[in-house]
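Next up: a single chain in structure tokens, the form predicted on its own.
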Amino acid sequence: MLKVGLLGAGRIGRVHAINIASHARSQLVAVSDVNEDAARSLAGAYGAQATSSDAILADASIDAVLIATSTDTHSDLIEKATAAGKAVLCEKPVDLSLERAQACLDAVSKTGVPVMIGFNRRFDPNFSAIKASVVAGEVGKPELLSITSFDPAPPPVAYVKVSGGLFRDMMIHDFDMANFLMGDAPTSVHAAGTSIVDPEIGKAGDVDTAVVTLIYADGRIAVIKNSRRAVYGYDQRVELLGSEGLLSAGNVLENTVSKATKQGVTSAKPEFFFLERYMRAYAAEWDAFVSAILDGAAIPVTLQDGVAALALAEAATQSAKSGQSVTLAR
């Protein structure tokens, strides 16, 4: 049975509390925040203690942690945590700076304790069975990838400001499933962003509509379409071309009723947001890392896979600035 400390209490942090307590193989022993109500509460509902996060990690019976603070904490946490010898999940991205990010991953890997990075796309049903088509030559090698993300409204304002844009914060998902769906890192990134959704957001120095061109070495392509906007709900597809054949995951649907009238055809509006659309997903990936501590699994996100989808959100942030192609090193 692993033992989970888990570090924030707020929306995504209650998303993983339902995983850690249901799973027949972890159990979730202690919670913190900031919001010490919020800990107690979240605590409480699952039988578990509410303490300090300093705490959780000085608890040598606790063996994993699992981070859902704010961004700007995760590195530091990581550090403690695996100097303390507890494994981790920890929510994505790793930092908010490439830099802070990359002293991470270097003082990790001196601990050899295991890190998993929540991406938790790769583990939704949809694409995960992309990804199996594409390993088994089924499309033969992809070459065109074309990935939209619409989130159906725009966040608050404030938090524009805290959570360092909109490609280090909405984007790095597909950062990350284009790497996980081609395989490799992309040689160059060009992007282009607006503010047409809510002017406050430019004002904040961010964009609300971007779309992102990757190039790979041998000539392949990524294309990536954000907005903070799509009325008719959270819009998630993927389409990947292939040497031999296509796939493609649409979205996932309110329900499977469909009407044929003569006046047409109608069907259901996409789920309307990420927790609605991916707790499958979510459910997933802890049962994935549970198996990786548990049974000695290969880490499915690796630190070092969260420093390379930071890696092209800061690329896109400069090239979205400039106007200019930023190319990676290799």
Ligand SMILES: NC(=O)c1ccc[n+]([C@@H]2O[C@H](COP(=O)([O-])OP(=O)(O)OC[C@H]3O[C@@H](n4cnc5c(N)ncnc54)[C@H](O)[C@@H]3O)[C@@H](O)[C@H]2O)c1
Given for the second form:
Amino acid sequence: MLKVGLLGAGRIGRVHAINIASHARSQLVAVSDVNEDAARSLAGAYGAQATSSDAILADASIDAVLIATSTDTHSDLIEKATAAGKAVLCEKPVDLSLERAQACLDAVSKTGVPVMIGFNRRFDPNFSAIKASVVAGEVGKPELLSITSFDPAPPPVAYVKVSGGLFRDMMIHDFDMANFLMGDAPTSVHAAGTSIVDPEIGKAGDVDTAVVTLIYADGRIAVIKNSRRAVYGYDQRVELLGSEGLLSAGNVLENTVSKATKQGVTSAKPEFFFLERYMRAYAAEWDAFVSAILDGAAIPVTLQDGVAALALAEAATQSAKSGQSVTLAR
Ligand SMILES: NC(=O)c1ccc[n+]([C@@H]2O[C@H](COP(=O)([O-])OP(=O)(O)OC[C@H]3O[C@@H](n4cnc5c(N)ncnc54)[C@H](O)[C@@H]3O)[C@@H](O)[C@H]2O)c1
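Starting from the form predicted on its own above, please write out the structure of the form predicted in complex with this ligand.
Below is the entire complex, every chain and molecule, led by the chain shown above.
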């Protein structure tokens, strides 16, 4: 049984609490949050103790921590937790700064303590089936990848200001998906971004609509499209053209009813947002972490993967500002 402390009792912390507490091989024993009421209320729902992050890290009976605090705390908490010998699952992104994330990776590598990063989409049944098909060679060599990722509605500008920007906060998932499905890192990144959904987002120095092109050393290409607004719901699709065929994953709909009338054929909308669409993925992600720690299996999404995705986010941020492609060292 893996004894777990949860750091951060916010939006995503509440999802992780359910998965930790309901897993047959893990137990939620403690919850911390700088907002003590949030920690108390979440801990109380699962019979766990509400305490401080320092107390969780000092508790020798706790084996692992899940870090679901605000992004600017991740690197510090990963370093403290691994120094205390706790296995870590940390939410994305590793940090707002690539340099800080790299320093965190260097520090953690010396400890040998396992760290997994929460790129939950790898555990989505659709996208993991695409990966399995690629690995089995069913469509030959992936040559052109297209990722569509649109949120239903933009976040408040206050969130945008502390988020690190669209590329680090939102497209980071798609950068990881590109690395995952193409099985390689690109050598060049070109980004175009605008703020046409909410001009306030532009005034805050961010974009809400963006397209990124990734070029690989052998000439392969990936294209990622992000928008902070899709009025019909959360749009999450992947299309991968390989030398021997095409793989595509469409949206998961709110229900499977299709209505055909004289006016046309209609179906339900895509599931509303990440808390609906990726519920199964978060549970599968937690299960993979528990198996890795208790059974000694390989960590499926490493801290290095987190740094690699952040490097693409940083390059895209630069490219969108300068209008120039950014070349990446291999
Ligand atoms: N993988 C995903 O799909 C996904 C989805 C949402 C959020 N996230 C990531 O999860 C993190 C949290 O996002 P959220 O939407 O839950 O935010 P949130 O603001 O709802 O929750 C964050 C919580 O962390 C607490 N906190 C902040 N600093 C702390 C500290 N030093 N110690 C203890 N608690 C602290 C805050 O009080 C808050 O309750 C972010 O890094 C975000 O990028 C990932």
